[in-house]
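Just the one chain here, laid out as structure tokens, in the form predicted alone.
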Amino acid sequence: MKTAALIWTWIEERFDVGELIAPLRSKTVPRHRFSIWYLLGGITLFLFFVQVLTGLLLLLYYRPSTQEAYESVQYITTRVQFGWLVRSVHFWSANLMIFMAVAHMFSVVLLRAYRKPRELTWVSGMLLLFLALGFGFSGYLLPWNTLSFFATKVASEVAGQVPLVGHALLVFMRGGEDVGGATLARFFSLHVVVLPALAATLLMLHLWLVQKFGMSVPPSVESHWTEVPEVRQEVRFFPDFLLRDLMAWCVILAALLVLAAALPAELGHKADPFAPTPFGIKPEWYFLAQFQTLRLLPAKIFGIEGELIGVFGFGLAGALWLALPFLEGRLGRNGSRWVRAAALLGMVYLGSLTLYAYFAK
């Protein structure tokens, strides 16, 4: 104990850790019947760190070329000690991170946590969600197996439907007219350099905004606290709320290990660019709703390509959702009800279309 105290004193004298963590000691978190939803953001952050750690371990052996990508992943899975476990944890943490990020987004909307002055907190969080989807899309191709190859080919063809810049966007994504070595190199660079740099920057901004404005309190709870101030409850962030976060992280880590051991990530067969597209090829679950929507649209709508209208609709919906805090006030007195209805409709749409696409043949 004496040695530990001496080490801490040495560190404190040089880095003044006490002053650095002082804001955390004074920070409080509101406590009410909806407080459980505050954990979703911390869980998403924890899964992002798991992604970074396992991704760095996989980088030690991965080779981003069409000749070696599949073989390097196969080597990690079969020859590297616990390589299969690291890859499976990376796979499942990616899926859980996106799921938790989406759940966090809808909880923010339903609790109206995007209200003034937290508009930029919402915007930065939404941009982080878009980056998480970008991580999923770019990382999907890296094993260079049959499923990832043809799913990327189909997805990039959808991107090619964007008005005016569609073909240029398709060539930029693929590094040419077809999916090949240039595509793999670009997706690898995007996955391990560009997106992490953007995510780290946005993450620091998002956390700073959360620290600055604190946790939002739902309007119903806030009005009740205003009427009856003595019922207001708050807990210290450090160590009380942080310990709750740590407990949630332990539960998620246990779930990750169970999923990785019980349902390890499959590798499949190496991609063959000259093979026909397999029947029933589908993207990952977080793109299934959009995929199924494009499949259900008719070929022509008022003389316009159905897929073109679908892609435009997704882009418009994303832009409106990003601007949600600024639009609510323009919807009149019932703006919050319209937003809540849109959120519930969005959940039903995403859930039902995802399930339909998953089980459809």
Given for the second form:
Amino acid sequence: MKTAALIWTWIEERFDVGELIAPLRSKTVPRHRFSIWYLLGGITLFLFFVQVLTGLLLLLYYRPSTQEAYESVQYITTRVQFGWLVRSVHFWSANLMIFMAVAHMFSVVLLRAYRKPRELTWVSGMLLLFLALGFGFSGYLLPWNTLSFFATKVASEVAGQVPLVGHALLVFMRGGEDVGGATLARFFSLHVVVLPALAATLLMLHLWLVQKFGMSVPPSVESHWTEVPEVRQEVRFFPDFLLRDLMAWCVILAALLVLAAALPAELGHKADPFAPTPFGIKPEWYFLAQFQTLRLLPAKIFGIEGELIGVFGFGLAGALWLALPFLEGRLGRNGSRWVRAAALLGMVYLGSLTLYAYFAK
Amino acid sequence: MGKSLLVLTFVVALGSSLARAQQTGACSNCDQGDSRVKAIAEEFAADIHAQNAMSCNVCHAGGGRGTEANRISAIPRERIPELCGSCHADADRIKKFNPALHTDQLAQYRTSVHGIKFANGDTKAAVCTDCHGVHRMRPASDPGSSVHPLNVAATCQRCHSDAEYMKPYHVATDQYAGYSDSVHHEAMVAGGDLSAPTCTTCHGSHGAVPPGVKSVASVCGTCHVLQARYFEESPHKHIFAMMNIASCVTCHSSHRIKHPDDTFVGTGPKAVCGNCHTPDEPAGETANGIHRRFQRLEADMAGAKSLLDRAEHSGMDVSEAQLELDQAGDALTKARVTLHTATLSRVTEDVNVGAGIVAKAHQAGEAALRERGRRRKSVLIPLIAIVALLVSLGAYLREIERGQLTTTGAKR
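For the form predicted in complex with the partner chain instead of the form predicted alone, what are the coordinates?
Below is the entire complex, every chain and molecule, led by the chain shown above.
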């Protein structure tokens, strides 16, 4: 204890850390019946850090070439001490991160936390969610097994449906006409260089905006607090709220360990580009709803390719959702109700189509 | 000089084109021929002979223009084999068109059941055009040909499934129905394997005969080499010869040949061994012994596969053991072939090879599952530490929050 105090004093004398964290000591977080949802952002952030840490460990052994990718993952899983755990935690934290980010996004919509002055917080958060999906998509191919190979092949074919630039986009994604070594190389660089750089930048912006504007209080709570100021409650960010965050992270870390040990990430079989596409190939769960939608669309709608309309529809829906804080005002007095209805509809659509695709043959 | 050569080349090319057009199109272009002749001539344009610059009068000698066209008449059926043979048995002539083409069709035909009956005056017996068509003959390699491997059975069945037509010959007419339901037909049609057997593979084409009792094993052995060799080494060979029964078809039937499974062996309800042997006699015991060994190996393989699959789905790497397990399948296949020796010790030898591989795969699967168990246990300590940390954090939070409610109702 004495040594720790000495070290702290040594640091304090030189860097004045106390002054640096002083704003955190005075920072408060509103406390009300919806406060639990504030934890989702922190959990997503924690999972991102787990991703970074486990990803760095995997990088020590992973080799991004068609000859060695599968074998290196096999080596990590079977030979490296606790390699299986690192890989499985990476796999599960990726899935949980996307799930938590989506849950965080819907909680923000339903609590109307995107409204002025937090428009840019919403936009940066949505862009981070898109990046998370990009991480999932690019990382899925890296083990170079049968499932990941053909899922990437099918998904890039869908991208090829985009009007005008579809073929160019497909070639850009694959690094050629087919999924191969060039695809693996660019997915790898995307996964470990491009996306992390973008995510780090956006994350800093997002966190700075959250610190700047503080936690949003839902309108219903806010009006109640205005009417009855005595019921207003706030807790200190440090240490009260941070302790709650830490407790949530502990729960998530425990869940990660249990999932990694009970349901470890499978290795599958090495991809064979000359093999036929396996029957019933499906993407990861977070793309299942879109995948099933494209499957359900008729081949032609008003003479236009159904898939084309589907891809265009997803793009339009994503763009509109991104611009949500700016569009709500244009929807008139009932704008917030429309947004809430759209969010509920979106949740039902994503949930039901995901389940449908999961159980469909 | 160069210019003259060019003109000469042009004149020769034009002349030969006109001559060819005249040869193949003469009958269809003739304004005095009847419409039937024109239709035949048009059909003939797709014929391999027309494509080799032969015209109607190569077969229908005596044809000509104008009123002489009436002299063209149908070729009498009894002349057909000799007429076709006049070119196709002439090696000098045929090699000008296709040096790889055989010229023994007529000689073979004369030895066939069809040819012998035909020579004896039975004009119902098949001749060349019955199988190859008349004016639209295509090479056997052409999928549109009536003698392409995919079409041979349908061509033969035109006569051989016609009970009325075959009545005078007192032969069965269910061959095509049987073949259509056979493993050979499945391989050919569903599997797209053109090397799979069809009628002519076993019976011959031009020299078609039903294989005799003694030659059945040789016919089947052309493809099923090991099975035929093992049968030769088996006690069945001499007994079948003594009883004058055909080898392969006695157990596998002739046309309706099904994919044999292990129920085929032994004295059970579906087993063919039971047709001759009872469970109590030594041969019946051998058959049942072989059956039991096949079943056990198959069951052990399925068990090992399920174990390895379970380990694989648990994130364990068992690819090497899975590959090795495939070799157990190969050993079982080999044992099923060795079955044709009807010798228990030889079959057991092969089965034991498979059993050894299965045992190793099983061990690998169990080791993988033990490792899975160790892995699961290894996270228990960190898990307990996390839960302890969680409880401590909760207790600390409760402590620092206790009594912190301020008079304004807000927490400090």
